[in-house]
Structures are given as C-alpha cells and as structure tokens.
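In structure tokens, one chain follows: the form predicted alone.
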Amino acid sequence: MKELEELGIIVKENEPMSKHTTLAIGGPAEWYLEIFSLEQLKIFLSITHSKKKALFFLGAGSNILVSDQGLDGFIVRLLGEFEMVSFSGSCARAGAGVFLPTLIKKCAEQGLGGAEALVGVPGTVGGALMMNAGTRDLEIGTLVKSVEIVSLQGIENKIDSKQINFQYRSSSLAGSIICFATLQLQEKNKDDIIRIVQEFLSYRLKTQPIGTLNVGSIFKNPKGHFAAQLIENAGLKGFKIGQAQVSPKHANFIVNLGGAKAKEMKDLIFEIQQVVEKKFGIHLEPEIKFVGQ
C-alpha cells in the first residue's frame, strides 16, 4: 500500500468501522482509505483493479449496518475535492462526499432553494443518489440534472438525468462510482430559504431521536402506510434487544443505547418484521443496507 500512500491517499489497515458509521457499529475494515481527488481515485482504481478485492464506497456511514466481523477488501471514503460545491446560475455541482445538510446551507447562501426538505437527511450526495434518498416532501432524484461517474477502469462518464431511473429508495446508479452531481435548483430569497430550512429542522428535532446513535429510517414505507405507525401500533415503540432499541420518539428509528452489536440490531429488525407481518399482514422492507453480512 506504500504506492497509494505516496500519492497522498490515507491508508489504514484493520480500521474499526464503528468509528465511521452513525450507529457506531462495525468490525475492522481490511483496508480503509481516504481519497482526496479524482486523479488519486483513478490511479487507485488502476492499481487495485487487478487485485480482485471487494470495493465499498463509504459516505457519512448512515443507512448502513456493518457486520461485527468487519469487511474484507477496500473501504473508500471520498473527501477533499469530493467535498466541494460550486455554482453556475441556478445549478449546484456537488462532490459525492458533500454532507447533505452542508449542501443545503451552501445553496441557501447563494439564494438557491428547492432542496430544503433534504436538510434532515443524514448522508452524503453520493449515498443519497444511490438510494434516491429523501423525505415525504422531496427525493433527491427530482433535482438531478446530471451525474459524473468513473468506471473501475478509471474512465469518466457524465450521465444525463433522463438516463437515470430513480424510484422510491432506489436508483439505477447503484453500483456506480459516483464522483459529482449537478442539481437544478431555483433562485429564491435567502431569508425565505433559511426560514424553510429552520422549519424542517425544527420538525425533525420534535419528531426524530436527534443526538442518538442511529442510521435514520430503518424500513421503507409500504404502499399506503407509514412504517413508523405500523411499528407503533404493533406495540413495539421502546422495545429493545440488548443495547438496540426501537426509539421511543420515532418507531421507524432504532438507536444504539451504547455498545450494541450488529447482531442485536439485526435481531431487532427481524423481530419488528415478524410482529408487524403477524398483526397486519404487511411485510416491512428494510431501507437500511446490511454490509458484510
């Protein structure tokens, strides 16, 4: 790995993934890397492509549950150049590593609105695009103008939004190495944007377990239903297995009370699915991604 370090890439062996996930859960990554530029990324891909090792791109560490046994292969975090946001007219070009709340703030400073509802989504642009993240008010896919990706061979490609299939909590970008995305926004009054952002944040503070170790929503909403309501009606609000607990504040959140293991989280998720299906005949599909298990 010396040749990667000489490029300025940070390389760590057996790095605990619990340090890099919002649940603070996850065993050691065989190789954890932080890459700071597109050029570094392309060289990394050219060097490692022949090694036939697993490759996983990590965003903010939300929406994933990493195995207690850890992960094989390369776990890559895109930082530096991939955390930059630039503007052209009413468009924002954001790197895959940009934290969504940061993007909303930067857009507001430019007098660009339309993305305010995403301020409470605890992830990065890259991860959000993979799963078409959003809220009941807005999904990121509706804002996309184009996405820039790179292949495993280091070939760059720009994809128009018309070529991307965005669906509820999924997109055809899954499996791609996303580098940048251009979003189409709207020119608005800065004060109005900030007011709307504050309203969304205030609502989130009232209804979600902010300040706890969680990954956001655990389950997708079944058609015609809200997962949180089904879980609450099943009497599971506050239910826990070990140190994993269904949030007493929002039933579609599971929180790590401290020292929870991935197995406890999985067992609790399975228990919720079983109880809800038995009571209401509805299968809850996880929104969270299980990594390394």
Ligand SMILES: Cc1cc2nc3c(=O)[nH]c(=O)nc-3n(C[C@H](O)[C@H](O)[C@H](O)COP(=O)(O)OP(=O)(O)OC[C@H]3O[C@@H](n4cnc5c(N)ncnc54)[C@H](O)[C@@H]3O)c2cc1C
Second form
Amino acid sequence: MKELEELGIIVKENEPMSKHTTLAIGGPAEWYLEIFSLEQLKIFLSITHSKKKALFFLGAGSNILVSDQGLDGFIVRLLGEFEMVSFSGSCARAGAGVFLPTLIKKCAEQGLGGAEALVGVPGTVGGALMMNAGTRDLEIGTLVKSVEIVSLQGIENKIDSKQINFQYRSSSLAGSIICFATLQLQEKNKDDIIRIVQEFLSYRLKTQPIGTLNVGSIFKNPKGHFAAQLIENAGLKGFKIGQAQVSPKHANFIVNLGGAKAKEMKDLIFEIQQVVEKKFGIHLEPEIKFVGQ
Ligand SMILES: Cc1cc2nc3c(=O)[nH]c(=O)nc-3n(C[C@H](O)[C@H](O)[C@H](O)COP(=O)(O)OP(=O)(O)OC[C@H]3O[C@@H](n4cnc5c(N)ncnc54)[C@H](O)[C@@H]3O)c2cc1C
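Structure of the form predicted together with this ligand, given the form predicted alone:
Below, the chain from earlier opens the complete complex, with every other chain and molecule after it.
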C-alpha cells in the first residue's frame, strides 16, 4: 500500500463503512481509498489489476446497505478532480464525485436549469448515473449527453448517451468505473431556478424523514402501485426490528434509530416483503444495493 500512498492516494485499513453511508451502518472496509485524479486512478488500476482483489466504487453511500461483516478488497472514493464542474454553453461536465445538490446549485449560478427535481437526491453524479436516480419529475439519464469511464485495465472511453440504456433505477453503466459526465441543461432565469429548487426541497421536508439516518426509498414502485402505499396499507408504518424502523412519516423509508445493524435492516426488509406479498400478492423489489456478505 506504500506505493499507493506515495502517489498521494489516501489509504485506510479496516475503515468502518458506517462512517461512509447515510444509514451509518456497515462493518470495516479491508482497504478504503481516496483517489484524487484520473492519473492516480489509472496507476492504481494498473498496480491492483493483477492482485485480483474485489473493487467497489463508493459514492455518497446513500443507496447501499453494507453488511455488518464489512467488505473485502478495495473500496474507492473519487474526490479532488472528480469533484469539479465545468461549463460549455448549456452543458455541464461534472466529475463522478460531485454531490448532486452542489451540481444543481453550481448550474443555477450559471443560469442553467433542468435538473432541479434532483436537488433532494443526496448522492454523487457517479452513484446517480449508476442508479439512474430520479423522481416522478425527472431521471438523470434523460440529461446525459455522454459519460467518460475507465475500464478495470485503466483504458479511457467516452460513451454517447445513445449507447447507454437507462431504465427505472438502473443503467447499462453497471460494471464500469464512471469518471465524468456531460449533462445537457437549459438556459433559465436564476431566480426561477432557485424558486423551483426551494419548492422541491420543501415538498421533501413535508413528506420524507429528512434529518434521520436513512437510505431513501427501500423498494422500487411496482408497476401501477406505490411501494409506500402498499407498506402503509399493510399496517407496517412505524413497525420496528431492533433499531430499524419503518418511518412513521414515509412508509418506503427505513430509519436507523441509532446503532441499528445491517442484519436488523435486512430482517425488516424481508418482513415487509413477506407481509405485503401475503396481503396484496405483490413482490416488492429492493431499490437499494446490498453490499458485502
Ligand atoms: C434522504 C434520501 C432521499 C433519496 N431520494 C432519492 C430519490 O428521490 N431518487 C432516487 O433515485 N434516489 C434517491 N435516494 C437514493 C440515493 O441518493 C441515489 O440512488 C443516489 O443516486 C446514490 O448515489 P451515491 O453517490 O450515494 O451512490 P452509492 O450509494 O455510494 O452507490 C450506489 C451504486 O453506485 C455505484 N457507484 C457510485 N459511484 C460510482 C462510480 N464513480 N463508478 C461506478 N459505480 C459507482 C456504487 O458502486 C453502487 O453500486 C435518496 C437517498 C436518501 C438518503
């Protein structure tokens, strides 16, 4: 690991993943790395490629449930150069590590709108593209012009949006390392953008348990239904296993009341699936990603 540190990469052994997830849950990462430039990333890949260790790229940790046992291999966070945004006409080129609310604020400063509906999604550009993050108003995939990726061998590639398949909370980018994305925005009045942003944020404040430890919606909405409605109608609002609770405010959120274990979260998710399936004959598919054993 010394050779990685000499490159300027931050390397931590047995780093608790609970420090890096919005649920504050997760055992230790064998090797947690912070990489600050494309150059560092490519050298890291060339050094580690032959080591055959697992590799996981972490965004803001706002859509993952990491196991209590933690993760083997390298857990990589892209920062520095990957947190930069630049503008050309009505397009923004953003690094994978840019926090979405920050991107929307920077776009507003340039008089560029069109992404406001995503302001309440507390993830990075990389995580959002991987998940095709979205709301009922907008999915990030619809804004994408191109995505710059590198392969595990460190080879750079720029993919046009036409070559990417964005679906409901998934994309064909799975398996790639996302480095940068160019998004097509629209010129708009700055005050109008700020007003729309405020409206989206106040709606979230009213309807979601903002300020608690959670990971957003746990389940995808089944076709023709809302997962939250099904869970609420099954009488599970407020239901708890250990320190994991179905939010009394929004039934598709599970809140860590403090010190919840991944196992309690998983048990609660399973219980919800069982009860909803028994009552309504509908299978709820998790939207979040389970990471680790
Ligand atoms: C309060 C709250 C509200 C939310 N509201 C919404 C919402 O309205 N809509 C919505 O869609 N989601 C929502 N989410 C979920 C989450 O914020 C999004 O899915 C977000 O896009 C995840 O981004 P992230 O950076 O946190 O990714 P992570 O959770 O860190 O990772 C998610 C996946 O992306 C991969 N990944 C991350 N970065 C890279 C990269 N550079 N290269 C390759 N793979 C990468 C990871 O390996 C993982 O598979 C919400 C979450 C919270 C906590």
